[in-house]
Amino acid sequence: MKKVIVLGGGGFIGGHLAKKLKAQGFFVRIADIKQHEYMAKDEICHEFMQCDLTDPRAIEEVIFEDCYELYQLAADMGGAGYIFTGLNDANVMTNSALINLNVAKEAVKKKVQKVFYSSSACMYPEHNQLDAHNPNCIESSAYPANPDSEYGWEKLFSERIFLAYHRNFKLNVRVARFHNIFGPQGTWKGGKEKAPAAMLRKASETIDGGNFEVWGDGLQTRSFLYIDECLDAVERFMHTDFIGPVNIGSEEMVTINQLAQMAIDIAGKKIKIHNIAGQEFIDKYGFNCPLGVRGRRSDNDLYRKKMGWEVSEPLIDGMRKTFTWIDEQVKKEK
């Protein structure tokens, strides 16, 4: 039984990736500082370890000699709300650094055969994302490197880190820049939510006839890739020769009113769209509004080029099934 490690496996895409590896037939050991909100440590894993990541003894500890396969999705992240307020920003960039730059050190001394390192669509620039029709996400646009959030600075110097191990110490390394991964069991209230889980989960508490909040003008563009389809894309990516870095994500453009219309709809219900922004947003929450670049989507041209793989369905059945999920536990808290 060939031994896999996944570090931020208590978290939604590192749970989901658990289960699949163990369901694989691998030995399957995970560490998070906390175990999964929604899925049984014996239904995702063989092993569980509770540790804080950032400590060189923890890690060192985690990674065992006979490692076949890393995936290092441990980071101090979460949606807009946490993201673009400036208020985490020293943690996000301490926290999320000091975990990859432990686990370069140890997968190099502990000899692992291979690394998956789950980067970020918030590392492109910001000045190629300002055009909601037209954003450059494509991977050769990285550089030059202008972020929107210290969260997508960490997330370059990451990418970087893993990279030059590579070429220093011939680490084993792919490199994914993941966009927007949804799904259930996963965050969906508390301000870390994706907009996919926040939307879905208004449309499920809003009573038929009422309204919810939009941050923004929601005209701001995105593309959300499901759950199912990111792990299948991340398993042809590990099958490969290629380090990348290479996208992750769907290339269904939606603006943020459409996905909180799709959510609506979903619902079945009549509730109408408020979108909040400027002084009014200020009155309300104290600070300005968070809402990221303008546009972006994946471009999955060289994915496919070096991996062959194209999304297989559309955003309104993964939103559909998040639903069904997300409306279950806003019953349950009723």
Ligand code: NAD
Given for the second form:
Amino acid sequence: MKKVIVLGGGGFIGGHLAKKLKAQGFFVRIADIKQHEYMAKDEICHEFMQCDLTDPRAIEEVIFEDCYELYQLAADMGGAGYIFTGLNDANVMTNSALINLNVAKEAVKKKVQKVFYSSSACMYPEHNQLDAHNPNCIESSAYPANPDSEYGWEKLFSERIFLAYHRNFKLNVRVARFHNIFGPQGTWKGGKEKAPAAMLRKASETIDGGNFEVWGDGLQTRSFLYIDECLDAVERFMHTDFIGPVNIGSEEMVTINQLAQMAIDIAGKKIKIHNIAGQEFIDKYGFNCPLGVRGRRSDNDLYRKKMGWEVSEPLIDGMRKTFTWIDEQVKKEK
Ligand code: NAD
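Switch from the form predicted on its own to the form predicted together with nicotinamide-adenine-dinucleotide (NAD) and print that structure.
Up next: the whole complex, starting with the chain shown before.
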């Protein structure tokens, strides 16, 4: 049985990934600072080590000698309300950078055969994402660097860590830049949830004829990739010799208001969107409306070229599947 490690397996993508690897017949060890909220331990792994990966001693214990693949997904992260307010910058940078430094060093020491690192589209320069309808997120546009958040800067730094360990110590790495991954069994409330989960929750909670808030003017654009397609893309990437960095995302771009309307239509309700920004937002929340860049969409040319495959599921299909799960959660809480 080949042995794999999923760091951050107590989280959304890591939990789904670990579950898939276990089902494929791998021995799976997860390490995370918290248990998975929605998946049982024996559903996703053989061993779950609850520990703080910012501590090098924990990493030493977690990474074993005969590791076939290690997936590094642990990061201090969340949606716009967590990353773009500036309130968590120091923690986000310190915690994630420490984890990545520890992991790269220990993976070389233990001769891990292959390491996957999940970077983020947030590392792309803000100046290429000012036009909502024409953002540029081609991999080669990363420099000169100008991410719009400290989260993005840390991702860029850590990409460089793994690539430097590849050059200097022959660490066999794969670096992917995820673009807004969503699906069931992820954070759906509490401030760390991403836009699809937030819209679907609001659509489920809001009464027919009511209204719900969308941050900003709603004309900012994004693309969203359903979790199953993300995991397929990761698997194909791991099986090539290409080390990246490469985008893993969808090219189907929507405005945030279109995303909200999609959620409302799926819920089958008549709900009005209330766009909240500027002073109205500050008066209500006490800080500036955290929006991120004006436009962002994955550019999949490089992935297509290197992997000979592309993601294809329409956004609406993933949104429907995610709504079914979030709607259940909302009803359970009532
Ligand atoms: P998530 O927050 O659900 O998972 C991250 C996990 O890391 C959490 O379970 C958390 O407990 C764990 N973690 C954080 N600090 C830790 C510590 N000190 N020690 C041990 N574990 C710790 O996030 P996710 O959406 O599953 O994202 C997984 C990875 O993909 C992250 O690196 C994230 O930056 C990256 N990413 C995600 C998206 C997305 O849309 N979901 C987009 C771009 C990049």
